[in-house]
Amino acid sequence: MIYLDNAATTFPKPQSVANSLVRGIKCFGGNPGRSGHLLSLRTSEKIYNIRENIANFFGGQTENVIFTSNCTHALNIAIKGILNKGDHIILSDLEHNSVIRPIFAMSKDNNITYDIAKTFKSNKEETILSFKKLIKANTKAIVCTHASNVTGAIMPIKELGAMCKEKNITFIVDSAQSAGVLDINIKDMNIDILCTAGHKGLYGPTGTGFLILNDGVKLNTLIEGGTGSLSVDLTQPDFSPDRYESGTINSVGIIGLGAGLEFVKKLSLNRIYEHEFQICNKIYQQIGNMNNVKIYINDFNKYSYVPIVICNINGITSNQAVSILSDKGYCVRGGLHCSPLAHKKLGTIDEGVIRISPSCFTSNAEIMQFLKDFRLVAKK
């Protein structure tokens, strides 16, 4: 089996991640922050160290790293936590359903209004202006993906962050497809809330994710409950991370995520991106010459896209192509990728696209074999 669906979740995971999960179960079984016994304290210290490493990696403060079950969870906390009745929010036309669905729900239930900014793949100034034109007196937040999970297009996050700071607007960034691939610093980029997944480019296990709040950002709570602190008080704590982490956290998964982060740091973002980019570039060059294949990206330039390839085979749907390739031993993804906004923009809302996404473990030999079989499928 050759796995090329890493934009959904990375596989295989580093051996160090697998080892850390076993060690987490065997050595860190205490409930962090819930007791004063040795095992609880040991687990608390381990989780704190991982929280600190994440903060350092993304330019945040340790106490402002909030663990979640995935990026969708993080985005819901951010969006529903920052908006109040009567507020207005702007999002891009590339957003995942984890952004548009909570916003749409709030627009129906809580009188929230929203607008969708058009993005321009080769003109960041036009993209920024598109957002700027939609700002109203009651605009509370802008949310934007760092990189599209469909096209891979990288958004001008730093420039959008500067604009939000100037306009006193909360800036929320979805980095599910960029964390572990691109350099991110929330202070340098003026990101108020960074949301991401642990199971993608950070090579952690599924069921992990986090958000990072920049200094001074405070959200309404999505859930309330036990935090291990101020238990006599019926109101939720007002300090991070306790305010946003009700209930027992996924300690074992977080320990695995911590190992994934260490793996990425050791390998380096630059090496990971360069390897994955050259693989995607090779795929684009090869499939671009196949008569029966339609490609949607004609300017696959370095650091304009994260390493994702999208295409279709004439005469069959994307999901049919995925099924045929699966029978041949390849894991790729078809359909709409939970991002109907991006597919409407791309003009593929009816058929979706085939998405091919390598990881740092993908070899050139695997890609050559894949391209050989892909060509045979495309000729049918």
Given for the second form:
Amino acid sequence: MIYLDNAATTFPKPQSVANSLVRGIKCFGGNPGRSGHLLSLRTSEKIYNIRENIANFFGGQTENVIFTSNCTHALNIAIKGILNKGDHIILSDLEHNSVIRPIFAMSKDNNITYDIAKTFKSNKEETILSFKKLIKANTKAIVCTHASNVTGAIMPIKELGAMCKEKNITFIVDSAQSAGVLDINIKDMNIDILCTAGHKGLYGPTGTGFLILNDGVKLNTLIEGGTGSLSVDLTQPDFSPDRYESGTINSVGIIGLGAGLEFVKKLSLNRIYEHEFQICNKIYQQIGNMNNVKIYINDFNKYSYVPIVICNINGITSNQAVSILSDKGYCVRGGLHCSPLAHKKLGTIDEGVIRISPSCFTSNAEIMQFLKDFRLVAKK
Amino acid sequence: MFMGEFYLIFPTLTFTYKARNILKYRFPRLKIVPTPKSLSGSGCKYAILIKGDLTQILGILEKTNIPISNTVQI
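In place of the form predicted alone, the structure of the form predicted together with its partner chain is requested.
Below: every chain and molecule of the assembly, starting with the one above.
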């Protein structure tokens, strides 16, 4: 089997991540922050160290790293936590349903209003202007993906962050496809809330994710409950991370995520990106010459895109192609990738696209084999 | 100078560890402990048990914005 669906979740995971999960179960079984005994304190310290490593990697404060079960969970905490009745929010036309649906649900309840900003590939200025034109007096937040999970297009996050700072608007970034691939510093990029998954480019297990709040950002809570702090009070603590982490956290998963982050740091973002980019470039060069294959990206330049390839085979839907490729031992993804806006923009809302996404483990030999079989499928 | 052995009580374990990591270079014998029931007041809390000059300790922590719930001399 050759796995090329790493934009959904990375596979395989590093051996160090697998080892850490076993160690997590065996050695860190206490409930962190809940009891004063040795096992609880040992687990608490381990979680604290991972929280600190994540904060350092993304330029945040340790206590402002909030663990969640995935990026969707993190985005829901951010969006629902920042918006109040009467507020307006702007999202990009590349957003995932994890952004669109919470906003749509809030707007249906007549609580908030929203606008969708058009993005322009390879034209930062036009994209920024597009957001700027939609800002109203009641615009509370802008939410933008760092990189599209459909096209891979990288958005001008630093410039949008500077604009949000100037306009005093909360800037929420979905970095599900960029964390572990691109350099992110929430201070330098003026990101108020960074949301991401732990199981994609950070190589942690599924069921992990987090958000990082920049200094001074305070949200309404999505859930309330036990935090292991101020337990006599009936009100939720007002300090982070406790305010946003009610209930027992996924400590074993977080330990795996910590090992994943260490793996990424050791390999380096630059090496990971370069390796995956050259693989995608090779795929684009080859499939671009296949008669029966339609490609949608003609400007696949370094640092304009994260390493994702999209295409279609004429005469069959993307899901039919995925099924044929699956029978031959290849794991790629078809359909809409939970991003209907991006597909409407691309003109692929009916058939979807085949998405091919490598990881740092994908070898050139695997890609050559894939391309050989892909050519045969496209010829039929 | 205010020498002695103290409990530094923090609202949450995250701040307790953060403070511990800052103080441990100057006060290597400090220890994280559950706050004694008589001092914990509003429920679960964790404390750093530390020996030294409280004025100096608080001076270090003041620069870090770490909130302290209470300090108690033993």
